[in-house]
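The chain below stands alone and is given in structure tokens; this is the form predicted alone.
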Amino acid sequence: MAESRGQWSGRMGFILAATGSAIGLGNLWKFPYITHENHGGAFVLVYIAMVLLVGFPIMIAEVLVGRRTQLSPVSAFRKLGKDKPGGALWAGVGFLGVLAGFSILSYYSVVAGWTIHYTWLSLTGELNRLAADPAGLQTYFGGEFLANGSQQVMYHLLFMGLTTSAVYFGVKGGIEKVAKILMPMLLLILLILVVYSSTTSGFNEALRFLFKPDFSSLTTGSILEALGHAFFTLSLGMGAMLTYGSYIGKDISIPRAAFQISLFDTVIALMACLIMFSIINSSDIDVSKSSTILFTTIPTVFAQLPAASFFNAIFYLLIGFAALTSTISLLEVVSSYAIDDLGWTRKRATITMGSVIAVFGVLNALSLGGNDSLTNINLVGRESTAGVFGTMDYLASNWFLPVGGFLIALFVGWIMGARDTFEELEKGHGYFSGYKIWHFLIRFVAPLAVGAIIVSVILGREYQ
């Protein structure tokens, strides 16, 4: 089965596939936002801890079930439920995984979508040019490019075209080749963009406003809202986890390869902070309000730096490549479960699937219509817009990921068994010294941890 479904063509090719999966427009727009709403320091330790006591041990927990059963989430869970308490159900898990996929990757795309435009517009000057205005940038982001129905389905489907070329191809000959190219262009372009950053005036402030705790600052909506980000930040509780665990072979450590992707996601969403502080800081734009920073903000300050055509145009790149390498893995997810459980072959599986997402994907674009309250959709605020965009939004980032992700701590934890999860990390790595602590946390801390998220929504208290 792993042979006919495909499989990485080493360890490499996993964690390249599996880190850009993680690496996203959550990494690289809203940590920095939501950094900066939270003082910093302090807010970082926290979400450095909450990334190793919760994401790390789930992230083990789907790789786990991935290369444990060789099979898509639904057909995953089915398999290693069925004669478990709870029976066929616990199938229900992998389908909440399959439609967070489904339903993330029709509105991540239109997204994703806008950095070809403003790649575009770096490259043109045009950019420079409307940046000269802060006020005029904002107008022509909320109100212009949003409300152009024609410009948001052409950047959406081209966006969707890409993603699908790339999983057409397959897990070795796709993703992974796809990954291996763009990730050490996305490494690249971030060193670039760092060093450049170094030499601007408030590249001091950035690292003590990163670096320097003040724990006077925190609040429990601050670890609440560092506790969701480390949970959505590793691509968990959709299923894409568990998918590209499935490709991998025995001979790779779960343990190693789930923390050198851990560690990436999280060296990496500094590094994004730590270039967007240095470059804000070196100018007198008052940020505090605004979550749209990424193409507002952000173009204004590189406007009133030397190059700024050029930095702006890698910078849209880097964004652009990490939104890529996240929406493939989410196509893969849902293409999976029609290769494995519909029995389709992968050409029509990713063609099919892609053609139904694209389409709702042109309902979300529709549905901006020059909404200037996108500033505070869940991906980069804390509350849903009204439409289609926002309710797909809302659903997925604060129902379907955290529920999905409390469950699969739940399964792994206290349903699967100790004797068969001790012996899956054993392959590849050898005897597990840690196997005690990460059964400790999968089993009591992450489905605490993930559940008082799931409390929070309920009470109103959204974490996104």
Given for the second form:
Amino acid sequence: MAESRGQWSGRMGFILAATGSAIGLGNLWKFPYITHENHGGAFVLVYIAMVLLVGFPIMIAEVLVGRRTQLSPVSAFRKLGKDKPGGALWAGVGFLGVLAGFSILSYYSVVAGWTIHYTWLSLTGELNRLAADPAGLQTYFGGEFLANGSQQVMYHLLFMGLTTSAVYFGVKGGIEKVAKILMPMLLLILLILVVYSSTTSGFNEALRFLFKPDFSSLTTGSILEALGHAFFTLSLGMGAMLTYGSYIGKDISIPRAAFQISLFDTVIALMACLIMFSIINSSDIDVSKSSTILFTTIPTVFAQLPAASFFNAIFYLLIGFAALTSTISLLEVVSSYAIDDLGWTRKRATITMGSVIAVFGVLNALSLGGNDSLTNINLVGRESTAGVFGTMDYLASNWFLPVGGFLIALFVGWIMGARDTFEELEKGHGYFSGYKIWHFLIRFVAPLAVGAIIVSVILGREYQ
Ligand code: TRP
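Please could you give me the other form, the form predicted in complex with ligand TRP, since above is the form predicted alone?
And the full complex, kicking off with our chain again.
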């Protein structure tokens, strides 16, 4: 069974693929945007606390369930829940994950497709030409670009094609291989951009903004937003980490791996902020509050700096790479369901699921044109923006992921039994001295915190 499902070649393969899943548009787009909106410093600290106290323990829980069962989410919960209270109903947590993967991927890949177009625009110099007029890109992005349905569909399909091919070639031969090539390149590009941004005049101000906390600027809303984001950015709540964890061997320490993945993800999100704030600060351009800043303000400011085309191009390439390793993990969750539960071959599963999601995504791609709420497109948004795109995003980030995460924490903390979880966490680790702390976090802190998100969503999200 394990043979036909595939396995990572080793620890590094797993860490890179999982980090690849975690690092994505969430880190490079959403995080800088919400950090800016929530006034920096104190928000960053709260976010780091949320990653440590809620995200990291849930990541351990997901990987643990995956490795214990060597199955993808639906079958994994069905198997572990069988003789427990709730029984086969727990398989529902897996189904929720498949549904979340399906809906997130169908819009994520549309946005991811934009990076291909923008890399191209940078290389041809067109982006600089548009950016010469301060309002140029705003007009281009909101008008021409999003309204061009066939172009939107084309880039979306291209991105889905790339995603599907990677998943098609399997755990080791596809997913891991892509991660092993793209993740080092991503890091290299980020380092180049951080060094570059340190030469800009806005760098010190960016550092101060990020690391000098002002706690008076914190609101309940920002705390919940930090928590919600910690969830999305670590790819939790829908069994992505569970699925990747089902391909690891017994020789790997789950707590250590989960810690490294969380750390890596956080460091990269902070690097992304440093780059973007330095760039924005070094110009007197009025920062647009819009979440589309990545495709409007950033290139506009870039254009005023030396070697704009080059840096713009590697910047969009970076975002594209980060997005691809994330879309791969989303498709893997959906495909592995078909493989483990429906008994399909990997080839059949990836092509079928990839195509169905691609077709669905076309609706998202086409719903962008003429949409007035476009400047508010809010990946993992709290508000439901109009159109299919907004609805999918709203459902996934406000309902599927939090509810999924809540149930995963409940299951691992309360249903699975301490003996099983303890035993699994010791494999590949040795005596796990942090077990008691982890168990407390997964039983009490994580469900309460994630429960708070769900309650706030039910109450109408009017906490800002
Ligand atoms: N973590 C990714 C990001 O930050 C998005 C993502 C990929 C994701 N796979 C996921 C989110 C699974 C939730 C669940 O962009």
